[in-house]
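Let's start with one chain on its own, the form predicted on its own, as structure tokens.
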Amino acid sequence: MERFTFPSPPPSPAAEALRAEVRAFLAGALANRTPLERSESWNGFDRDFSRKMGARGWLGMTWPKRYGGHERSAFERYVIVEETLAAGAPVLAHWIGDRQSGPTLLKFGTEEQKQTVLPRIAAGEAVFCIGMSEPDSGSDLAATRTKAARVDEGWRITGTKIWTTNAHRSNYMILFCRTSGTPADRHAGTSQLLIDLENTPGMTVRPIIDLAGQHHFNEVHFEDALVPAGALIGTEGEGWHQVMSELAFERSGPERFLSSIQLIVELIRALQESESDAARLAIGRLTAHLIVLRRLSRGVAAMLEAGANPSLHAAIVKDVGSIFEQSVPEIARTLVEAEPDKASTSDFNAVLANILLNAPSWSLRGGTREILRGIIARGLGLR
């Protein structure tokens, strides 16, 4: 492969249609919802919230019907949260479990696992978290030292998982461990497992508190931990090809550039009365930007549309959006003389200090920029 190339969406008369509909809720949802409050993005927690979306047909909208889902267009799906993240609306209760833990058990998991959780994630009850990371290892999942052995209650877990946000607060997670091998051998023998975090002995969660002073972040323990032989997802040995397709779902989003949104928002109100040709031209770049990785995205959720794998075009997603998201703070304040403060009574003091403080893990979440770009290269066939 010398170049990749992102298919052009189709026209969605019934997402555009949508589009009005959700506005109007999150109006009302979210009146009292403060810019910094909103500035959270996707960390914003409220199981409320989430129950909202789900009665709405809002979540799991593309899953087959008699696993709770609606049976909807990816592109349906992209306007739920697109619109959602702009409105800086408080997603985190049902986020991970929609964007990729529910299609993981949908494409791998067994009809046991599809009828118990798929119905409760689309509900907004079930809450999930991400079983990946661990310490040492950063974004190479390949080198998972985790390890689930075979017993015959099922299987003794025994590892440390890391940067697990909303752990918790999570009722489960897909964990991603070596059933087999050593961490020598790479790809080979690992596998998914769906863990039970109310009713597993053995495990403990333990907060880690982050530069906000924000506890999103968590290790998870297991100490010979048990779960049952049902927990298997998918096939033994197959979890890093299972893993690659969750992370395709992960790293594509609108998610992956609109972190920082409301501090456009605020610069920009901050900037209206402003005669600066330096002003007019960063706010020009910031929307021209947006406008290209928005494109680039969407031309993902076609790919998803048609059945193909985008994990490339997800790695490039991710990559370039957590590039734009992660500069918006720094040309913020080229513009605007601000002294950042979560506690200011002014907005855009507010809301800079928090982008400020959590841009740093943007390019982080998801695969550091090094990895994405070993991905990419790889695709390319330039290594």
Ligand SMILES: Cc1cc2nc3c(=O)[nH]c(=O)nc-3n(C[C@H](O)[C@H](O)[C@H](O)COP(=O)(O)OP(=O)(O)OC[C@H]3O[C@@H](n4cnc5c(N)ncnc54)[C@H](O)[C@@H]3O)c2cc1C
Contents of the next structure:
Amino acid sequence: MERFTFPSPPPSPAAEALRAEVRAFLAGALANRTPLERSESWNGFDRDFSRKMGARGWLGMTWPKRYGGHERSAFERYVIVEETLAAGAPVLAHWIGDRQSGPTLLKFGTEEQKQTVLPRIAAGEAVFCIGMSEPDSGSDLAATRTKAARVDEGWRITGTKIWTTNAHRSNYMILFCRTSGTPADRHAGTSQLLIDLENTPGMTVRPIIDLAGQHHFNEVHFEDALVPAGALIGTEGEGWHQVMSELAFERSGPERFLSSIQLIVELIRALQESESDAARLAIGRLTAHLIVLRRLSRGVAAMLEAGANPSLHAAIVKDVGSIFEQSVPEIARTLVEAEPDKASTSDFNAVLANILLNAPSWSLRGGTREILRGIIARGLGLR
Amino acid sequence: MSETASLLADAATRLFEEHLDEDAIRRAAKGAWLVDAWTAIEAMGLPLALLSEDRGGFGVDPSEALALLRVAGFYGCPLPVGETMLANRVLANAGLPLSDGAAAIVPAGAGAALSREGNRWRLAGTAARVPWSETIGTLLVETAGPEGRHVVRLAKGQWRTTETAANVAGHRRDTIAFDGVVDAVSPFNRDLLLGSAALGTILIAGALDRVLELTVDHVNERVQFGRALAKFQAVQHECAEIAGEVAAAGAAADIAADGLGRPADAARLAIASAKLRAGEAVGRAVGFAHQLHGAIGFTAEHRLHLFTTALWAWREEHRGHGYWAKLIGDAALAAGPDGFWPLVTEA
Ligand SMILES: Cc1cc2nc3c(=O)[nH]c(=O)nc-3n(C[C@H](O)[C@H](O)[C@H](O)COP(=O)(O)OP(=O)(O)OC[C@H]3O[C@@H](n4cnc5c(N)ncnc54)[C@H](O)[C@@H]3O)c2cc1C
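Let me have the form predicted together with the ligand next, following on from the form predicted on its own.
Zooming out: every chain and molecule, the one shown earlier first.
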């Protein structure tokens, strides 16, 4: 059996220097953000904020300068990512592009795609969404039915994507679809296309309201929608390989265990005067878990920095991380008696409500717990 | 890893493979001291691993030296290798003679008092749960009293065993008493409980690596319903859960190893977190491992329990969950809502 080891993150003075800079920036930029807003975690959307991040050189940080990047290390990027999450900054407008769409284009995209799109992501201008899931293809991504047919003018797309976070306010989507054969062919015959959401006739976006009453995700319908030939990302038929690489980026970050950090902060606030030993023990335990998860996650950053494939390690961190973040509201309710209520004037009650309402999604989005465990089991040689 | 470090890891693996086979571990679980294994450990120089090269160390990073302890954990090592490594480092830094054979550590707060006696010192007190008190050659006692923090080196004959006992894995843990004038005393500015907890965390991570490996091997071999257990998804997912806990314990061990190189006050929160998390990983990983082994894993004949009982013992040694959780909880509450995240990143 191969033993999984997570590399040790080397000390990075550059990253620590950056940390102070980001904290100072966030303290100012987020001064008026309420705890409830902060508890949105990476679901807070604010194009202005993302542009400011871009202007500071904090997006596309590891990419080559010729594509608008800054050629900094994965550890420096990690600091930006974790500090913005911990502060509850509204990062969604740049999150997906910076985390996975940009890196996918960098790795597989055409020169033209890289030159036109990457600098806009790095500037905080181009918002991305992920076109993977479909009504009949959730965990079973290889069952994708959405079809792109090659025609003289480019590609004609027919099909439906669903749960597409941000589609209603994005500039681009990376679409995973079938460019030949049928769903029975599974991985073969799939490809990725870059869809310009502002210029794709035949595409419609319909909102889906989540259980918290919010509009984050959508259904995106393609009906003979036409995109140019240059929309193909990478190699036709290599979509499966490419989308797996994209998912490794998607799963690799600290957002996979920090989703409920604002509730921990409110819990500490609520318990400031408490004499309770049970409270101390519980807070101590949560803190210990967080410190160790962060170490694991920085190990994944070290793998990214070294150019290694972190899929398996990222799956482990996401699985352990989502158990942790989902445990927080369950623990909080044993320490502070409060009815969850987003409209409450008590920050604790409001944040508790928002965390409770969103927690079920954390072990679904980005690959479910069961799918991650399948990946880990494969890594253990069990399947 | 440096080339020297990987050669050392290979050498340690061969050593433990040969001297800590199942038979040896079983003897230790009945309270026996493993003479041959200890001789081999000394011959390789493991007790000096944390010293600089000119004092007999291997000339590798402390974290690389501590990786050898993780290998020891993988083999369920019942001998106080880590304690002796740490004792030697403290003794060398204090300018005192190194350990004579294996060492045990009694951290401050355990019941030892150091007092002035003329221009000499007297150490008096008792200590419980001391490993193999009748076999070890040196005892390192840490005291914290009105005179400040000190370490005292006791040689064989300066303590007596008042009660013999064992931990849940069967390894000897005795009660001892000491009372006498001592000369090998040095002021001390570190923290032996913290150091011991760090070593314990590394040992736990190593043994958990083994528990995962034993479980994966078992589910691949055992056939039920015409298939290897490994082919059942429920089994795969429980193995994946073990892997997650083992990964967490491994990260905890890395944190602990780094912590040993930092000043105690800077490392306290990190090591406390590591020890706590590794202890929790034991509960979950061992639970799944026994579940997946079925009844055979519940027998004295099967080797699984040699590792799981050791893990149950080790996670309570050098203080258990409550002690460390309270220490961390106090720090987090003192940091307050605004200081919490900086506390986490500085740990
Ligand atoms: C908040 C949120 C945002 C999202 N954003 C996006 C987005 O932007 N773009 C996008 O493409 N998708 C997005 N998704 C969709 C997400 O990727 C899917 O929800 C996920 O892949 C699971 O698919 P499903 O919902 O169809 O569930 P299903 O696949 O139907 O699964 C239902 C349950 O069955 C289990 N299950 C399924 N197959 C197996 C199996 N083989 N073995 C064991 N158990 C199994 C699953 O683990 C799960 O517990 C989002 C989802 C959420 C909740």
